[in-house]
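First, one chain by itself: the form predicted on its own, in structure tokens.
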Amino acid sequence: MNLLNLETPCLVLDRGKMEKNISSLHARMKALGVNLRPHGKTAKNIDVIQIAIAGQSGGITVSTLKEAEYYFGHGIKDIVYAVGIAPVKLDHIANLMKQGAAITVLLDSVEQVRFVAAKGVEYGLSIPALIELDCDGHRSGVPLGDSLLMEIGRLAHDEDGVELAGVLTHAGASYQCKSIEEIRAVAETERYVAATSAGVLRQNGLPCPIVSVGSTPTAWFAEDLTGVTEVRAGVFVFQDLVMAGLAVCDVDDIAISVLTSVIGHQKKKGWVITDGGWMALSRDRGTAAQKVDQGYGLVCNVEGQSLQNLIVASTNQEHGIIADRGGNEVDWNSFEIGSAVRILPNHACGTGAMYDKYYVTDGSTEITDVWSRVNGW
């Protein structure tokens, strides 16, 4: 099989780039002395995750129960479900645990402790739970110094049906940083909030075996992880244009791309029309707030070499419009009708979610394998 013979749009994975990305973060985590718990939400594929967990002592992270069920079905038992728990999901979790899965849930309220405990008692289980911490005001969690930490911790420790497993935080604000120095500062805040909160629990006689932090930017630029037991990251396996804009990677490190076909020209407007619209690329515009706005994706030739001045400037549902970012004339001979181009994504997770499989290459246009993805919730 060859990329030139595929029906477009479709998702392409450069295995060599992916393996390099994974080995780079593995080396960094080893140097910092912590376990890497890869997040399965980016890859949604067992082949990628098996490479990502090789040599690590812990399990994986997921963001959907579909992922949890899929990875458990492929032999991975140690799973952190890193989204605040809702009652309607607990029967699913309990049934997976009854089959042998070791699933840890996330909570940041007394109400959650109570309904998790009740479900655990109902099924004869003790469901492990991490207290989610808010380290940067980005999303959910208990702020540092809030008495709610001890209230949740004490209840989770004392109630039957639930087990206090530790604390978890996510430095989502790292994605909005403007410099490496800012990311390092966010990483230190992330570490400090998690380690300090763990200390509060322990000082009050409560267990806190797990101290979990993570995002791809902070995983890459953290300088000290004292007090942390594990780091979670997901995008690192593929990287994307947002990560490149944060200096986490180079554009040439991005391992996934969308193969599209040229279906038209609007020469007076300087547009190349492709069949890769927002249904193929996603609507993510994560680079819009960065120094270099990559539109809906950066254009590459079919071999995967980036054409730095060409971006997908706008999209419709099934149409992508390629244009020169500086308004310069397009080399129309390089974009003949029917030819193929590849688009690097702003956000690997969002773009990947559009597809059910990867066409795996060895860096050329030859396809070496086809790997399935699991989607849905």
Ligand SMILES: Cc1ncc(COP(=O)(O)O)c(C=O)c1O
Contents of the next structure:
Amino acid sequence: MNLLNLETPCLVLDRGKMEKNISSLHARMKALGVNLRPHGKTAKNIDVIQIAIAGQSGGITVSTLKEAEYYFGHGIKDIVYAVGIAPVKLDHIANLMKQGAAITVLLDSVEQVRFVAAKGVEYGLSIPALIELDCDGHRSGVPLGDSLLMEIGRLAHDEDGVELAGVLTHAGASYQCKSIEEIRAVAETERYVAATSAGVLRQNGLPCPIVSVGSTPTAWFAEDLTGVTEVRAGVFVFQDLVMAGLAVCDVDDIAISVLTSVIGHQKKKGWVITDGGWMALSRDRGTAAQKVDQGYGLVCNVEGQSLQNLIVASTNQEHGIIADRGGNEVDWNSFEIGSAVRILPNHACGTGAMYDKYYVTDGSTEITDVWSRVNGW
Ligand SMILES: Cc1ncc(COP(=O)(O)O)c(C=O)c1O
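Given the form predicted on its own, state the structure of the form predicted together with the ligand.
Following is the full complex, with the preceding chain placed first.
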């Protein structure tokens, strides 16, 4: 099979680039003496995650219970479900635990402790729970210094059916940083909030074995992880244009791309029309606020070499409009009608979610494997 014969749009994964991204973060974690708990929400695929957990303790993070069930079905037991827990999900979790999965839930309220504990008692389980901390006002968690930490901690420790496993925070604000120095500072705040909160629990006689931090930018640029037991990151396996804009990677490190067909020319407007619209690329515009706005994605030739001046400037559902970002004339000979181009994504998770499989390449246009994805909930 060759990329040139595939029906478009479809998702292409360059295995060599992915392996390099993973080994780069492994080396950074090793230097800092911390375990990596990869987030399975980016790849949603066991082949990628098996490479990402190699040499680590084997635990993963997930964002849906469908992922949890899928990865558990492929032999991964230690799973952190890193979205605040809702009561309607606990039967599903308890059933997976009854089959041998070790699923840790996330909470930042007394109400959640109570319903997790009740479900644990109902099933004869002790459900491990991490207290979510807010390190940057991003969206959720207990802020540093709030008495709620001890309130939740004490209740989770005392109640049957639930077990206090530690603390977790995610520096989502790292995506808005404007420099590497800023990301380093956000990473240090993420570490400090987690380690300090763990200290508060321990000083008050409560257990806190897990101190979990992470996002791809902070994982990449953290300089010190004292007091942290594990780092979570997902996007790093593929990288994307948002990460390139944050200097986490180069554009040429991005391992996934969308293969599209050229279906028309609008020469007076300087547009190449493709069949890769927002259903193929996602509506993510994560680079819009960055120094270089990559539109809906950066254009590459079919071999995967990026054409720096050409972006998908706008999209409709099934149409992508490629234009030169400086308004220069397009080299029409490079975009013959019926030919294929590849588009690098703004956000690997969002673009990946549009597809049920990866066409895996070895860097050439030859396809070496087809790997499935577990989408949905
Ligand atoms: C709780 C949590 N942990 C870890 C991550 C991984 O971060 P990234 O997507 O930057 O790799 C995310 C991403 O949204 C998250 O929500």
